[in-house]
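Shown next as C-alpha cells: one chain only, the form predicted on its own.
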Amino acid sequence: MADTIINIKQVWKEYGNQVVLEKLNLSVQTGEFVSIVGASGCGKTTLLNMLLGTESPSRGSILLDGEPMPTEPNATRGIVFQKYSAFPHLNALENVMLGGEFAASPFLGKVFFKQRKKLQEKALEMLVAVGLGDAATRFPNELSGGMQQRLAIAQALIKEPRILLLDEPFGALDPGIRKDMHQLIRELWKKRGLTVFMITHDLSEGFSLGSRVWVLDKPRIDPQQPERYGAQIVYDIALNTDQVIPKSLQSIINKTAQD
C-alpha cells in the first residue's frame, strides 16, 4: 500500500477580505497523478503554489510526509510552468545543469572539475530521458515550443524531486505536439514513481492523464459579496482507463470552456 505523501487539513486561503479557497481536506498517496480543473480564478494556481511552498495557508495545514510543508521550494518538488523558463544565453545542457550547480554552490552557481563532469553526465541523461539528447548544445531560441517544454521538464527533474507540479504545461502547444508531451509525461510519471499535480483547462487532458481529478468550484455564492466564499474541491474522482467524464460536471465544463 502506498504511503500518504500529502495531507491537506482544513486549509483556507484568504487575501484580506477575499476568500480564495476554503475547507480543503485531502490526502494524496505516493505515485498518484492528480489533475486539477476548474474555471479561471477559482484558486487552482494558488493551491499549486501552496504545494510548492511559495504561499502558505491562511488557516489549516499542509503536511509533507506528516511534517509541515517547507515554506520555501526545495528539491522535493519540481515545477513546470506554461511559459518556458530557460535562460536564453545558456544552451540546453547548461540550462539543465544550472539547478544542480546552484544546489552545490549557492554563491558562485558554478561547479568545477570532477563535480562538473558528473553533473554534465547527469544533465545529459535527463535530456535523453525527455527526448532532447541530440539538442544538448542548442540554445532556447533554436528549439521549438515542444522542445522548450521538454527542456523545462528536464530542468524540473534534474534534482530528482518526488513531487512534480505542472501549471498548464501544454496549453500553448499545438495538438500534435501536445499528444507527444502527454506520452512523455505519462512515461516519466510511471518510470520515476513521481507524485504529480497538474493544472489544466482541458478536461479531456485531465481525465486522460490523471489517476485522480480534483474539480475546484464555488458551491456557495453570495451575489452581493462575491468574494465572501472561496472555492472547494466539489469533485474528487478516482479514475481508471475506462472512466468517462460524469454528466454532473457539465456546468463546470461549460464555465471552463468559456474562460
Ligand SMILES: Nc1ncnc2c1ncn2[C@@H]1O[C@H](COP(=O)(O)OP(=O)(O)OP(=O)(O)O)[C@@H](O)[C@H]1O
The other form holds:
Amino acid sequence: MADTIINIKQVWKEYGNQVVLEKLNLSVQTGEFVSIVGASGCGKTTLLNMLLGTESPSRGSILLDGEPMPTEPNATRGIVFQKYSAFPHLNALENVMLGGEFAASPFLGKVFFKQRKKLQEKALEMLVAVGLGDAATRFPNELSGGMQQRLAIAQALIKEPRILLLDEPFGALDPGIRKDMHQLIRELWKKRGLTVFMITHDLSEGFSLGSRVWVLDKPRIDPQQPERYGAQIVYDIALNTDQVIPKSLQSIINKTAQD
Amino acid sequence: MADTIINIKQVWKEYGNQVVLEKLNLSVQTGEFVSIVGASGCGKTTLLNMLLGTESPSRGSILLDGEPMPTEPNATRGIVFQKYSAFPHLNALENVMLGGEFAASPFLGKVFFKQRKKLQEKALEMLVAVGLGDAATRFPNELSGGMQQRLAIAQALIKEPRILLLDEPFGALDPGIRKDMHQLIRELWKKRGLTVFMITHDLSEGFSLGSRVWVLDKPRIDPQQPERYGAQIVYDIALNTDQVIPKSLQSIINKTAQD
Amino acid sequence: AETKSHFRLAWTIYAGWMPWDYGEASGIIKKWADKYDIDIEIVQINDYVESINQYTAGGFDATVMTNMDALTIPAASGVDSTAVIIGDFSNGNDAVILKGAGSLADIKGQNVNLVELSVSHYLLARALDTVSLKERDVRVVNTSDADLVAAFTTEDVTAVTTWNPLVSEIMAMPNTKKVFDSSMIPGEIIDLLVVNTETLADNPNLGKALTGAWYEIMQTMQGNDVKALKARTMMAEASGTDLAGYDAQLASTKMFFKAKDAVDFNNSKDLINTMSKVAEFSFEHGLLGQGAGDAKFIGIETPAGVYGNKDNIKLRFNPAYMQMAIDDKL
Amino acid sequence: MRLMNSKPSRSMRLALNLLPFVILLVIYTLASDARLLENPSDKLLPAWSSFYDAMQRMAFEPSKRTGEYLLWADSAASLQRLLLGVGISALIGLVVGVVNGMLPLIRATFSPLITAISLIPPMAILPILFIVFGLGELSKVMLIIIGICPILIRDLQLRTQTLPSEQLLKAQTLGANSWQIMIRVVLPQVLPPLLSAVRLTLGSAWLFLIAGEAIAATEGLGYRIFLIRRYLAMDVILPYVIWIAILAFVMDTLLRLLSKHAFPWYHGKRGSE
Amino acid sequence: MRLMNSKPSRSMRLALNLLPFVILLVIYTLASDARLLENPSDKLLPAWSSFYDAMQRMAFEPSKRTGEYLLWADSAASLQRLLLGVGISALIGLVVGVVNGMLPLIRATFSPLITAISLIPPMAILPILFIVFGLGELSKVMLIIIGICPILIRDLQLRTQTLPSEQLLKAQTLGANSWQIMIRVVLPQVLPPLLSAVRLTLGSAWLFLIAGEAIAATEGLGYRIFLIRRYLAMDVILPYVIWIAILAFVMDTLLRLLSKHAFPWYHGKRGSE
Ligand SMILES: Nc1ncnc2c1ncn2[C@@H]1O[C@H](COP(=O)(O)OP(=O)(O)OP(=O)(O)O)[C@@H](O)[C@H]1O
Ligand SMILES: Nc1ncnc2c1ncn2[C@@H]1O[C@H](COP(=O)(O)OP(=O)(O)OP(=O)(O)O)[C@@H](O)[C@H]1O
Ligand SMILES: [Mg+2]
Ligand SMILES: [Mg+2]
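And the form predicted together with this ligand, for comparison with the form predicted on its own?
What follows is the whole complex; the chain from before opens it.
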C-alpha cells in the first residue's frame, strides 16, 4: 500500500514560449486520492495529460512504478472526462463490454457466443456496482448527466486500471446529484485500492473526497510577459485529519476563472 | 409595495393528454422574490412561460395588475435564461443598447448620432452596475460564463421591466462564481423594487435569495398513467425570518432529475 | 496496329446515318461480320463531336462524320483516316433559316445561332459569299444542336443555321423562312464512314464487312415494299420522328443507294475542288491546328489527285471497297 | 400578435402547403389553352391529354423498335448507374474519409490532392473522362464518382476529425489499437453522417448522371430527355422531369427513414434530422 | 506508437502534401512523351511546351478573329455571369430563407414548393429555361440561380429556425416587433452561415455556368472548352481547367477571409470554420 506509484521529477512543460508548468517535484503512493485545484487555465489538464501519456514533459521526467511513463494512453490508466466519455452508438452494457472486447479480439474488436456471454456478465456486475443495473440496454443519450458519468466510470474500471484520472468529472452535474456521485467514487476508491487524480473547480469537493490536495498557481508573475513563468504546486495538503479549508484558496481558484 | 401584481386563478396546463400543472391558485405582491424549485420535468419552465406569455393556461386565468396576461412577451417582463440570452453578434454595449434602439427606431431598429450617444451612456451605466464596465466592447464569446449572465441581466434591466423572470440563470456557472452572482442579483432586486421569479435546482440558492419559495411536485401519482395528474405547489414558504430548509425537500428535487 | 477481330463503330443520329442502327437491329451487320470472321460493335453516341473525339483518341476504329469534320478533327490531330463509304451528300438537309419574311441579305447584322466550327458554319460562310457578305457582318453564337429548336422559339434568336431533323422541326413553326440550303451547294457537305487508315490496312476484312453490310441495308430500305417501309419506320422511330418525317428528311438527302453513284462521285474532279474550299475555310478558322502555315498543310488524297502537302497525307478518299461492292467481290 | 408568433392550424397549414401548386397548375392550364387555341400543333405547353397520351405510350406500350417499355427501361438504366455511382462513392468516401480523418500521416498526403480535385468542375473535364474511361457504363458511373466523391470524402474526414478527442483517448485507455478504434469507435459513429452526406449529394449525382447520359448512352432518363429535346417534345420531357423529381424524393425519403431506423442513438435527442 | 498518434513534423508534412502532385506530374510527362513519340501530332497528352505556347497565345496574343485576348475575355465573361448568378442567389437565399424561417405562415406556403423545385435537376429543364428566359446572358445567370437558390434558401431557413429560441424571446421582451427582430437579430446572425453556404455551392455554380455556356454563348471559359473540344485541343483545355480550379480556389479563399474579417464574433470560438 505504500509503494511510490508516480514520481514527478523536475518537470517543466512549455508550449513554444509559454511556460505552463514549472519545476514540479512530486511523488504519489499507491492508493492516494489526489485532488487538483487551481484557477482556470493554470495547467491542471496539462498535468493530467502528462499522467495519461498524451503530453510529455518538456524537461524532467515522470516515472510510473520507477519506469519512464509510456508515451501513449494504455489500460493501466483509466480516465473520466467531464463529458463525451461514453460512446453514443453503444448501449450502456456494450459500452462497458468494449474494453474486454478489445483485449479478446484484436482484429474485429468484437466477440460472440460464449465469450460474449461471459463479458456481458462481468459488465453487468460492474453496472450494478455503479448503480446502473436497470439501465443496461439504454443508449447514453437516454441517460441523465449523472448516469452518463456513472457509465463512464464503470467503463474505465472494468479494465482494472491502477490509476484513475478524473478531469472535472462532476462539473456538469446538479448539486444534488453530485453528492451521490461523491459517495460512489469514495466507495469505489476505497474498495479497489485505486490511485486517483481528480481535477475539480469545487474546493469543498476536492477537500471532502481527496486524501491529498494539490493547489496549482503561479507564484511569480511578470505583468509584461505573463507567459514567462509557469504554475507550481503552491500547497500540497495531506488530509489525514479533518482540516479547515484555508480562506485564501478560494480566491486563487476564482481569479482567472472570471476573466 | 403591497399591490398584487400577479394573480394565478385555477390554472391548469395540459399538453394533449398530459396534465403538467394542476389547479394553481397563487397571488404575488409587487417586490416579492419567488424561488421556484422542483424535480426536473415537473413543469417549472412551463409555469414561467405562462408568466412570460409564450404559453397560455389550458384552463383558468393569469392576471397581471388585474388585467388578463398579454399573450406575447413584451417589455414589462424581462427574462434571463441559462444560456443564449445575449446576442453573439453584438458587443456587450450594443447588446445592452438594443432595447433602447428598438423603442427609438421602429423601422431600422438602430439609432445614430446624438440619440446613439445618449443610449450608449445609459447602457454603459447599466454595464457598470452589473460589473462589466471594462468589458463594454467585448463580444459575448469573449466573456466567461458568469460575465455572459451579467450581460444578460443588464440587457433585461435596461428596459426597466416590472417583473424579472430567471430560468436557472446560474445553472451553468462554477460554484465560486455563483456566489458573486447571488450578491449582484440580490442588490439589483432590492434597489429597483423588482418582482422576481427564479427557477433553480439548487435548494440553498433558492432559499438564500428568495423572499418566498414555491415547491412544485405531483401530490398524486397514478403508476399506470403518470401523465394523468399534474404538479401543484406543494409548499409555499414565506422567508421573512431565517428558516431551516426542510429535509424532505431535497429528495423531491432529486427524484426525477436522476431518471 | 495489328490484325485483330473486334472492332467498334460509333454513329450519331442523322438521317443519312440511321441505316447503321437499322443494320445493327436487323442483324445485317452481324451477318457480314460473321462472314469475315470478325466482330463489330455498333455504338450510338448522343453527342456528335464526342463521337469524333473518341475516334480520334483511338476509342473507335470507325465513325460516321462529314468531310469537313474528318479533315479538322482526326486528320488535323495527325490520325490518318480513310473515307471508306460515301453515304450521301446533303441536298437541302442543311439550311439557313430566318424568322419572318426576308431574304438572305437581311441576315446582315443579325445574331446567327449555329454549332460553331461545324458544317453549319461552313454552309453559312458559303451562303454569305453568294450575297457578298463577310462572316464579320453577322454575329455567330455557338449553340448546342440539341437546344437549337428550343432556342428558336425565343425572341432573341432570329437566324439559325442547322441540319435535319432540326430544320424540319424549325420549319414547322409559323413565321419561318429558309433562305439558303445545301441544295444550292450540292456535293459540298458529304457524309462519310471513316476508318482509321492503319487499322484498315492491317484488317481489310473490316472494310469489306462494313461495305457489304451497308449496301445490303441500302437495298433493303429503298422503295416502298413492306420490308423497306418497315426498315424506314424503325429508322424513323430511332431518330425520334415518324415515317413521314423521316422520308421528308431523306428527300433532302442525296443518298447513294448504289455503289456505282458513290464511286463516280468519289472519282470526280469536283470532290477535290470541294475539299480545297473546305480546307481553306478550316484554315481561316484555325481548325487545322497551330502548326498549319496555310490551307495546304494537310494532304488530302482523292482518286483525281492530291490536294495539299503530299508528305502529310492524313485524309484519304479510297473507293476500293465500294468498287468491290460494284464488282460483287464482297 | 407578432407575425412571427402566429402559427397556422393543422388544416390551415395543409391548405397553405398546397396553395402554390394549385396556382401553378391553374396558370399552366390557362397558358396552355391560350397557346393551343392560337396554334393547335404548338408543342411548348401541351394539353393535359397530351401528357396522358405520351405517358401511356412511354410506360405501357412496347416500343416498336426494341419492344421495351421505354419509361421503365430508361428508369432501370438510370437508377442502376446512379446507385452504382452513389454506392461506390459512399464506400470510397467512408473509407478514405475515416482513414484521412484518423491518421495524420495519410491526411497530410491526400488531403491537398482531394481539395485540388474538388475544385475542378467535372463538367469541364467531361471530354477527358470519356477518353480515359470510354463511352460505356463505366464513364457515366465515373462521372458521378468524380463529381461527388471529393465532397463525401471531405465531409466524412471532417466528421471523423470532429469526433470528441475524449472518445479516442478513452478507447486508448481501454487498450484499443488504431485499427480497433477505427472499426469499433469511429466507423459506426460516422455512418449516420455518411447517410446525411449522401442525401445532400444526391442532387449533384442526378445532375452528373443526366449530363453523362446526354452525351453517350442508348437508354436512360437523361438520354431520353436529350434525344427528344431536339423535337421540343414537351409532352414527354415534362413528365420525365417530374418522374425524376419523384424518384429523387423517394430515394431521399428512403435514406432518411433508413437512418432513423438503423441509428436511433443518433436521432434520439437531435430531433428529426 | 499507435499510427493514429504519430504526427508528421512541419517539413515532413509539406513533403507529404506535395508528394502526390509530383507523382502525377511525373506520370503525365512519361505518358505524354510516350504518346508523342508514336504520333508527334497527337493532341491528347501535349508536351509541356505546347501548354506554354497555347497559354502564350490565349493570354498574350490578340485573337485573329476578334482582336481580343481570349483567356481574359473568357474569364471576364464567365466571372461576370458567375458573380451575378451567385450574388443574386445569395440575396434571394438570404431574404427568402430568413422570412421562411421566421414566419410560420410564409413557411407553410413556400417550403413545400421550394423542396419540390430543389428535387428537379436543372439540366433536365434547360429547354424550358431557354424558352422562358431567352438565350442571352439572362438564361445563363438564371440556370445558376435555379440550380443553387433552393439549396441556399433551405440552408438559410434551417439556420434561422435553429437560432436559439431564447434569443427571439429575449428580443421580444426588449420590445421588438417581428420586423425589428428580423433585421437586428436574425439577419446579422445568418450572414456568416450564408457565406459558408455560398462557399459550398460555388462548385455547383461553376457546373451550371459551364453547362450553360456549353449550350449557347459567344465567349466564356465553358464556351471555349466545349468549342475547342471539337479539335481535341488538350493544350488549351487542360490549362483552362486548371485556370478554373485556380479561380474557384481564389474565390473560396476570398470568401473565407471575408467571413473571418467581417464576423470575428462568429469565428472566435469555433476555430477556422
Ligand atoms: N496544445 C496546446 N498548445 C498550446 N497551448 C496549450 C495547449 N494546451 C494547453 N495550452 C495552454 O496551457 C495553459 C493551461 O491549459 P490547461 O488546459 O492545462 O488549463 P486548466 O487548468 O485545465 O484550465 P481549465 O480549468 O479551464 O480546464 C493554457 O494557457 C492553455 O492555453
Ligand atoms: N411544448 C410542449 N409540448 C408537449 N409537452 C411539453 C411541452 N413543453 C413541455 N412539455 C412537457 O411538460 C413537462 C414539464 O416541462 P418543463 O420544461 O416545464 O419542466 P421543468 O420543470 O422546467 O424541467 P427542467 O428542470 O428539466 O427544466 C415535461 O414533461 C415536458 O415533457
Ligand atoms: Mg482543464
Ligand atoms: Mg426548465
